[in-house]
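Shown here is one chain on its own, the form predicted alone, set out as structure tokens.
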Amino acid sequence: MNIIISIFLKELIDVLRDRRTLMFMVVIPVLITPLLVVGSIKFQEYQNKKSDEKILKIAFINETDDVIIKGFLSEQKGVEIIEDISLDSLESGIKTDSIQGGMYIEKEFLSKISSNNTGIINIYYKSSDLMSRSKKRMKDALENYKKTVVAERLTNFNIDEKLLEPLDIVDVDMSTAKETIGKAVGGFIPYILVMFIFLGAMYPAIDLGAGEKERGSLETLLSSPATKFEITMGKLLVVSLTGLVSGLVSVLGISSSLFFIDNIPEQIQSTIMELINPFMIFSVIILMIPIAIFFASMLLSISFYARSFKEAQSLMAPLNMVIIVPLFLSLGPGMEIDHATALMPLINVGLLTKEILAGSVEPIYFIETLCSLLFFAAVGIKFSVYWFNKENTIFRV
């Protein structure tokens, strides 16, 4: 055990040494990460605010005596009414972006509404041209169109309107607002966890396994009295705790970036403070602890068998799709913690720790999925002892 501990040590002051370490370990997470949320939130607050306030020509052809729909449109914020305009003009002047979205009202239109019939009118538009907004702005001013045509009607026929609403439908949700925010940022906290938890552990495993062999340290650490089981379980340790510290990292600088965006609402705000509790936080400690175990087995069983520090970043490479697709899978609707999903790796971390920061995990599938954690990450420690021992393996060329 003495040995192990000095592997230990040795190995986590040359890691510490290691510039591309740390900036993966600390600043990254601590300041880019809040940076990229707080920069990501401002920039869409902005291009928001510039797409509300852009001026949209739609371009309105009408073949009726009609004006109440034009007086609906104009009203509508930040629109300006192109007429004069033939059909053909219009549909090009959408293609070249010159033109923003297009009304058409028939002939027959009138006299349809007056008969009581459906009236048609086209509009046209671009969806991918400002997220449609030229569109909303249309079918709101035809939909305010709508509610008049239908009062007249209930009108000529002396119906109440309260007849077309039979149902007076009272929402009420039971759901806390500690259980809702919880449910919402439950998933995306594991996924930036998991990711940094993955980049704080590549680099030293890389460095500490074909680091070494580029180096040529490798062979004197194997000439000393220490065993491989004991090399192995040193370097594992030292991989396995700088990814933990990356993810437990990221996560405080995410939450730092609270503070930082001043239009939260105060009750958003102290529910979120609220669920940064010690049990919550203690709880993603224990989950995240076999996690970073495991991923430290297998970038180091990699970084063992690569042959210089670019193979094995290029051999490591593809693991991000491999971690990134389960977490994606637990954002999915429908999916919840049960007995099933608490087995699957990484699946059970994103629904359990939605669970934990609504308040509502229960007892049993944390012990599952913290077993089924603890069995990949045994897995992983097997594994790796067995590929370190393998002569084929450390001193492949």
Given for the second form:
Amino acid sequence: MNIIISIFLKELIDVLRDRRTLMFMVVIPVLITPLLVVGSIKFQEYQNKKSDEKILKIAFINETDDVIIKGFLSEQKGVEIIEDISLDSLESGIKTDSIQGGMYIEKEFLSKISSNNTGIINIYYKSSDLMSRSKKRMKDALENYKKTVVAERLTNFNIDEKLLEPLDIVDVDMSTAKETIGKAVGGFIPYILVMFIFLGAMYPAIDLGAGEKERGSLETLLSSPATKFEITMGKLLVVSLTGLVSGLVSVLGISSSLFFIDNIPEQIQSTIMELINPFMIFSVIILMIPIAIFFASMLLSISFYARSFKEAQSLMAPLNMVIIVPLFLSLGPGMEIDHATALMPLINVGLLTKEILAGSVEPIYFIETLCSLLFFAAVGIKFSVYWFNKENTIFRV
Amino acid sequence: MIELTDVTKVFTLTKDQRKIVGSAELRPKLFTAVDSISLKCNSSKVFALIGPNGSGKTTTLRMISTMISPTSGSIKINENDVAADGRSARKSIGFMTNQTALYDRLSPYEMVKYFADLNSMDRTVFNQRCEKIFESLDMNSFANKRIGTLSSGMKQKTSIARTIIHNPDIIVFDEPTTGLDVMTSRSIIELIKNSKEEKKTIIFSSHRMEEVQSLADAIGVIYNGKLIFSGTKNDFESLEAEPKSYDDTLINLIDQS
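Would you mind giving the form predicted together with the partner chain, to go alongside the form predicted alone above?
What follows is the whole complex; the chain from before opens it.
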């Protein structure tokens, strides 16, 4: 045990003095995560504002005497109506982005409307122009016109408007704000958490395995009285710890980013604060420990196998996908924690975190998930010890 | 004392390795790196293991240091079978190569302390021995600096201190001076001489015949995994009717085998 502690302490000092590891373990989760979260929200807000304020040129070709539709269209915010334009120019204008939308009202439109038939109006836009809101603005204007026509027709037939609304559906959402936000954010949190555990563990794992080979220090270490089991365990503990710290720091980073986002309603803010409670933090840390051990064992095994730092990096890259896929699956519709999903590694973490954050976790699923993760962590440890004991692995030519 | 009896090491080759070893028609799955070798290195003696690249020198030294296990045969360190108790064997071994094999982010003191801890050295004994070694190697001026910032000579001294901190009875050197400059090589040669004076058992592999000639008491020639010669320095020199260089004697031995 003393030798494991000696190896652990030495590796920990070594890792904490490595700028690259510190970068992945602390700097990126603390600074980059909030920057990414706040930055993407701010950027989205800016884009929405820009899109709302943008004046859209809408070509308007009206072959009738109607003026009501034009009135509704001009009431829309940020619309500049362009008249006296041919249909060909309208189409080419949209194609070349000189105008953002167009409306064509056929000659027979008014006669059809007045004879209680359906009038046809074509609206032109580019669905590929994601920033443009021309379609929405044109449809809003036409919706207002439609309501006027329907109301007029019903009055002509002496029909009460309520006759067309036999149902008044009242939504009564019994979910608490905590449950709603918890389930929404719960899918995102484990994703960030697991990715940072992986990233935080990756560089120390490479340095402690392939790095030792490259320096030639593995031979001297193997010639010391430390057994291969002790060497593996000492290194595994450090790699697990760095992964764990990186995961925790990333959660701190995400939480701190909330302070930089304005416009969060007070109720949502207080709900978020309610979500971050000691039980939630304790439960998530408990789940993170076996995940960190499992990742550490896999990464170290790859690192022991690799001949060099570079080879270890390229061998570890595909592992990202192996991690992302189950987490992505847990975000899918209809995916709920049950006795089967609680046993599936990573999927169970994604699903259980949602429940923990929503405050609706059932103890049996927590226990099942934890047992499943501990089982995989134990298999990981066993495998990395077996792998390090293989002469072909550590002295691979 | 080191004693090897009928030691064989067979490696299972990977697909890629099979292409390198053996011809296209005959690609063996197994490769015998060391084939039934027996040798004995006595206390206070220096044993030189020589032979061309890929002959099995490093594999033999790795087996002595218990980094890898022999496929068959037995290795005894101070009359204890390493297969039965590898940890005890390693406690009496110091291992060194031409690579300094140090951790750049540690200081020489931390590096040496780490290996003392791995050898479960008593704190007081460590302090005394560390003081003595650092003094004799003139390391005190850089003992607490990061190894990454040291010169190659300072690094070599740190490597020496790490190898001998636990006062091993046996020191294994795997091509210790290959690729090193004259000054650094000299510090290793001094270490070998001093260790011999301290009645330690020394085994080293080398391609530098002048080192073998000046340091070795006994010589083993290994070729294609087989020990084709083992004897005293005099026995080696007597292989030729007329005095010849060690290089020539080695080449003649290989040609005859």
